[in-house]
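There is one chain below, alone, in structure tokens, taken in the form predicted alone.
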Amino acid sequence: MMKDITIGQYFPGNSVIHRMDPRMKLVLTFLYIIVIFVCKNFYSLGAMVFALVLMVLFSQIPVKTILKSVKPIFIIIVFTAILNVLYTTNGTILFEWKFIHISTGGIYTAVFMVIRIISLVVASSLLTYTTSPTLITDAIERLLSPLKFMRNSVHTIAMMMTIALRFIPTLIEEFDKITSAQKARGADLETGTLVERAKALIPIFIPLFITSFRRAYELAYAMECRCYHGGEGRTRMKQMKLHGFDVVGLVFMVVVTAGVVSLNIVFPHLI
């Protein structure tokens, strides 16, 4: 179901995860995504693993819902595996028939390409999931900080960017409404061929995007009636200040990086 998928969401706390400065996560999370691309066998992806274990556990979010961040993207983890078993042929040949060749070097390459991106998008996911759309938005007007002086509006940069990922989730919530309601006024949603399907959805799709369209006049006309405006001379309810596990978590992950490296270089293969 379209309401199992828990992107951009948002779960309180008060694990050390989610009392690190939002700054820091956001620094970590983008350090992160880079040097796992940087791993190069199954050693150093396995330390990124490991450190990524450790995030889990620190952050007191249920593994279930850890796991409900991968649904999305499950049948682009199967379509890639299954590219990666078939065009690589590397290694010793387990199987072959016409145009089909299956090795241990495609295998594995299968393999090590699904834990990369199960990292990818549980580490991400990590980040909505111990931080606030407000202290996001925050963060990344923070961050970008620098861009004022090349005269570029940060603060509407950085609220876009977060009020487009706090909708994910009420716009998969709204889908699944509307697939409800067209499914009990008789639509067949799951038979016929991939085109008929696909036509089948527009009933959906389009009181979809008037839904958005209304709810994003409604967001623009309530934050103008409140007299809203960003940039200079807006307060903040919450001062970002850098913690000591702040420090602890970049020490962490600068080791992490460098055991990537040495690993990389004592172990320069995937096999």
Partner chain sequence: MAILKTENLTYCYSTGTPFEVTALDNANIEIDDGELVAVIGHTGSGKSTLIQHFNGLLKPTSGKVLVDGKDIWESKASLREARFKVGLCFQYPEYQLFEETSYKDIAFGPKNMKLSEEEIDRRVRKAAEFVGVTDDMLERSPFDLSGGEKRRVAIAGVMAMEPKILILDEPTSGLDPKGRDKILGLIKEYRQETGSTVMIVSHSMEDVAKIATKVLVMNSSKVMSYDTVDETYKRADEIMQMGLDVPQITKIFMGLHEKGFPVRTNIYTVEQGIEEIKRIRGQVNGL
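For comparison with the form predicted alone, kindly provide the form predicted in complex with the partner chain.
Partners and other molecules have been left off, which leaves just the chain.
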């Protein structure tokens, strides 16, 4: 049941986007997210969507997979749309009934917000789809490394993040296994009151915790056996280098940002 989650999943590939420097990808994704909030009208938002479509095409990730990343937040999208339709009252009124007023302004804002949320999610999932978790945490570590005074803790935090991300699929698998085992012993997880259902989770979470602790010990031993002693003096097997296409990506994002800002100035209204 939990195997269907695609958020944060990595799809190996060899596209330009895959090969880009993870640091650059991380920075550009951040930039993209910021710029998407700078957008003030449909023209600039259109430019952002266009840029995103280009990136998706270059990444060679199937559109179906991209759409799947939006699925988990579907309810949030619908909720935002409804709220925006109901609470924006400018423009011509299209429909009125008791306290419900639907105006053109409301619909425009709703559409605007929906596109904005979807682009946000797609952009960030594009990062995780094309970059392995290890590379992302590596990039975070590298980007934060100018903070010299807390350097060692930067490494520790990055290592912790890597390990945490690495074990998410393992834990999900373990969870499914233990659930099946307890179900086979007649555990009833589907019916009963809220309290009963919460109680029914005890036989699953206790073994899960115990397994996790055991695994943590084993991992710690294994790391020590391989002489792990923190970040000091540690060199890398994979050196990160900026390539030509990284620069192209950066230029592309700068152009898009400039475009968005100028479109904002040229068209001061939402539509």
